[in-house]
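Encoded as structure tokens, the following chain is the form predicted on its own, with no partner shown.
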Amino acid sequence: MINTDYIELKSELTSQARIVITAHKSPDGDAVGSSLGLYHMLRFAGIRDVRVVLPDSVPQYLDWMPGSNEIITHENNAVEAERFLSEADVIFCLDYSALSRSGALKKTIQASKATIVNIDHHQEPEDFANYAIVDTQASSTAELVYDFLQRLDLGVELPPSAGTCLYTGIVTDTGSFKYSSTRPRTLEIAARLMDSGVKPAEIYDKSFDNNKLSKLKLQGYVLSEKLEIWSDYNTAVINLTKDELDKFDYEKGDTEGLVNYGLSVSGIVLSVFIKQSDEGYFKMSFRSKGKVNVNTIARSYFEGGGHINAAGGRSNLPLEETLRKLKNILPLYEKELHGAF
């Protein structure tokens, strides 16, 4: 869905405009990368009053990105976050298809008189923006931000700081270009970002090969003790309680990618990762292969959603009841689970 008059929108992005860039709660590489990429480009084009405001903090494995220290979080500075949003002329909503995904920012965004620009690639987008650049076939929001900036034509070349952030968003949301969402345009953009000065080897090293020992030990524990196979449904399930996370000095981002280990097991077409939050409810990550639509599962049963093969949700039930509910749902998708491709 594209509902954008670029000439009209460009006229609102003046050097005097107050611009706030937002992304979803529990931000991942695409949320942070697309936000900071847009931030650097707008600043480089001469718009000085640009802020990135997120609901909560950036995970450790992403805090190296240029500009990450400039991010304002509602979690740590609610007054400042809400002030910038309420005073904004333009608010960008990146990498989320529903305002509920903006967490603590939702009410202030709803009350704002600012022009709202939504750039996103998730399924079933809600209609809440003045301008919408939404493509559910895109690999990432960072990919869409790159194309958005090219069409907007701000009169300057993409600076390396912006390119680095956008490349990080793309590479993390495509699983290093291995997911089915990777399309020719994705690789073309990656190549152009490299031409602009982006150094993929450095990004890989900082994003994927910069682990704490406690994180690696947590991964080892998960693989040896917590990975369960439900062979009747070609499904892998991992669950972690808060006590288990605390045992390994858990920090935000330490469980990123664990759900993919289940999907890597031969014959598995659905992987579910269940993690207890600080508030007690259980966060759920779904990954699948082929025709197993986890967006439908997450939306229908676990207050979530996302993409066809990657989605998130939550359960307010105790762990055993959450697992029982999941196991009772799977027979409804038996055909897909036994013939995913």
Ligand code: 5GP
Given for the second form:
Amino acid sequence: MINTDYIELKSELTSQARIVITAHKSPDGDAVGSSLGLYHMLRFAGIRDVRVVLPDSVPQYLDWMPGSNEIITHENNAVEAERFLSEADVIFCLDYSALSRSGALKKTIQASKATIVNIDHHQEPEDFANYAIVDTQASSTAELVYDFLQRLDLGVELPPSAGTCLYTGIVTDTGSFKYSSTRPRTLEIAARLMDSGVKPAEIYDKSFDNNKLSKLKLQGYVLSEKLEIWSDYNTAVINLTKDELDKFDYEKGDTEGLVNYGLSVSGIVLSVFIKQSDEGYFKMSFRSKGKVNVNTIARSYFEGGGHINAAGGRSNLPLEETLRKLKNILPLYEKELHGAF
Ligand code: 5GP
Ligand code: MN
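Would you mind generating the form predicted together with guanosine-5'-monophosphate (5GP) now that we have the form predicted on its own?
Time for the whole complex; same chain goes first.
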């Protein structure tokens, strides 16, 4: 049963409590930022035994965040990750709405006797937590963590380390405050974070103007050779195979944001980015404008989900068949694709 009694939850967050904070696999700025933001605040409030445990490692473009080198990943340290999870009194599940999104952590979280707290903003949340602080209208999980900490009132001000991480979560998940998920509260929180000592220009610089040359060259290749427009459906499609990624010394995070280029083409309301994974299957990212609901498309056809205008999924079919499947689905959304607004 879901409980939203903050006083009861606060009573579990004692200075001796063993706390583990988790986020979804292939963590993005919001997953890492909300986790580390909560981590710094709980530590600052005097709780000693707090860890961030993620399924896999933090991409290079986010590894500057304060505390990122203290993160334990299942990918690199499965034994420790599982030990902390199974010994925890409270487990926070941040930025995911289904336990399957915690990847290799799922089994241990499921078996744990800890109190589970889910803080999230994805569509169609599953009921797996003791406490669910879920708002599908929120711009980011970092925004929700900020309000959660205000309401919890741990008796100390947010330290700048926490503020920096939460601001990064909000900035990355809102596309620097440009997506329609940006609401007045988002900007109010950003202002309060600045009041508390956060330096936005430094955060932008470290997050966005800190690229490897090979990542920019991959972007150049995609824009000149790989961006396809399916004009009948106002749709842009990019695909990248493992061989292509290898040519550009691909590292995790290097394709972050590519899907947005498709959506920036005039008249395009759906953009799909298809990338072959190390295991061979195709990971898919969807972005849309207006009424084109990519959460539904990803959930119904590609084992995924997410938000109305940003979602992810996968295809186990070969590339050509994946593209054909996508092409066959689009007519079902013809109305939205031709009148997104
Ligand atoms: P991205 O395309 O940046 O990987 O993800 C876009 C949004 O969809 C994010 O909020 C992410 O959490 C969500 N998402 C990405 N991949 C999946 C997936 O495989 N399953 C589900 N349920 N959500 C996903
Ligand atoms: Mn998020």
